[in-house]
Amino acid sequence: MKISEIFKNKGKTVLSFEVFPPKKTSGFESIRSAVDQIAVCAPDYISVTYGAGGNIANTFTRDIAAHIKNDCKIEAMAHITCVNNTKEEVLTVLDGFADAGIENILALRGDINPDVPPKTDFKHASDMISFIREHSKYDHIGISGACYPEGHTEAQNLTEDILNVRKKIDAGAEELITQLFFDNEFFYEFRDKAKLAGINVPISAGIMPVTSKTQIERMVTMCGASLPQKFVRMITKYEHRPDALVDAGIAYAADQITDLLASGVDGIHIYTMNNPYIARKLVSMIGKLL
């Protein structure tokens, strides 16, 4: 089933997670059964990251995804990246996909590794959704887009940025994710300029609950997400103590959700780090709210 077909269907918010696939065989047994335990809490899909390695990262992808669609019998999205695909690798991981029964990808540019010379068929995902489009052969498919609710790093400003969002639904993606954020003022704003830009599709906020100091600074330099004053305050008082920051992240992240749901989000979009813990904790948290 097309994702899509999951937001008109369902009725109110739809609840999704994302794993990542392993960057080595040898560990793909863990994250299968990661992937298991995450299975438990029912989202109403997963999505699979696109990992780091050429090849091998769209078949982890693929294998992941097919476990989630076909054994946990979960709706499954693969990510796909410009920068790692040719036009011709784009279509043989779209017939993989296909025999895997897996219907919906997120298409992503894709982060740009300096020891790798990305591929340079497409410049943007916008570019790589028309490819797909035009294969009436992958019609089947659904394709979902990225966004930045405080907008891209390499963006001018906000509006350019929608713009460009507007860009990936005119192509023909038919849902958005946003990358995260920690301040839902960002993501109201965004979500009010995308609709005054002819963006009417529905728009998954993206919540990450923090498991590290570390974690959070390195996602922050490579997305540039605000830590609102609150947010930083609990990172110092508990950077010390693991296990309470975790608590304390996956508590402000439900705060988070909370609000979201009462702002009637389309969707919840959990990054769950591959961490069973956090995502039964946090539903467990907001289950009764969704």
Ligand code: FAD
The other form holds:
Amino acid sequence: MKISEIFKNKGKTVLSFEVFPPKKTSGFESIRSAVDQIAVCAPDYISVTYGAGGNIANTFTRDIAAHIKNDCKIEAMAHITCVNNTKEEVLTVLDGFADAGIENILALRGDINPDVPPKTDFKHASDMISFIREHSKYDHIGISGACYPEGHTEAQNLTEDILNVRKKIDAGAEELITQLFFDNEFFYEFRDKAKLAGINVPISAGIMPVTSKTQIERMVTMCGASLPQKFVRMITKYEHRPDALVDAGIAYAADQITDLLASGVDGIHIYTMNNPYIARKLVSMIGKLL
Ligand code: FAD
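Output block for the form predicted in complex with this ligand, input the form predicted alone:
Shown next: the complete complex, the earlier chain at its head.
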């Protein structure tokens, strides 16, 4: 089922999780087992990231997504990036997804690696979305896009970035998932401005429960998310007590989600980091609020 239909049918906030595939064959079984434990929480769908680990890892994106869909019986979304794919390669990947029964993709440009020249068939995610929509054999595949409550790091400003997000919708994306953020006010401002820009598709808020100081430093470097004082105090207090930091990170995420639900958010997308403890504990805290 297309994710857009889940949004239409459910009539309340859609809950989704994100997992990442193994980088090597040796990691496949342990990630499949983590996914099985995460699937017990019965989210509306689970998405699987794509890209950083080369061709083998990208085959694992398909295989993990197929496992979610066919064995766990939960709707799956496979991510796909165009920075490292030609048009022909995108069609090959899509055929692989379709053969595996996967009906949803998150269409992304991908991050540009300064050491690897990008392939040039597509400049932006919206170009890939238009290209896919030219092929009627993929009409059964639902397409989602990414968006950035604090603006994408390459954009001049939030308004320019939102107008670029609008291009993804015009090209055929049916819903959006946000980059992680730790201050809900950025999300509310983004949502208001997106509406003014004519973006009327569901927007899921991407929430990452923090599990370690290194993780947060890496994420902030990559995506430039702001860290509110309340969040910094939490990290500073628990950075040397790993178990306490995980629980504090989950509590912070639950607090963010409670506020988002009160504001009528369309969807909550949890970056699980393949950690069943995080997924289960968070759902036990917010499950009844959805
Ligand atoms: P684009 O939409 O192409 O945007 C990139 C920049 O170009 C922005 O500054 C935008 O304002 C601008 N722009 C966009 N369209 C146009 C246009 N038509 N004309 C001019 N300027 C334009 N990365 C991975 O490698 N694998 C993953 O699995 C993955 N999953 C992700 C999941 C989510 C929910 C999110 C939010 C991000 C994910 N990423 C992933 C990261 C993503 O690839 C990067 O953020 C990347 O830098 C931008 O991707 P995009 O699809 O938003 O690009």
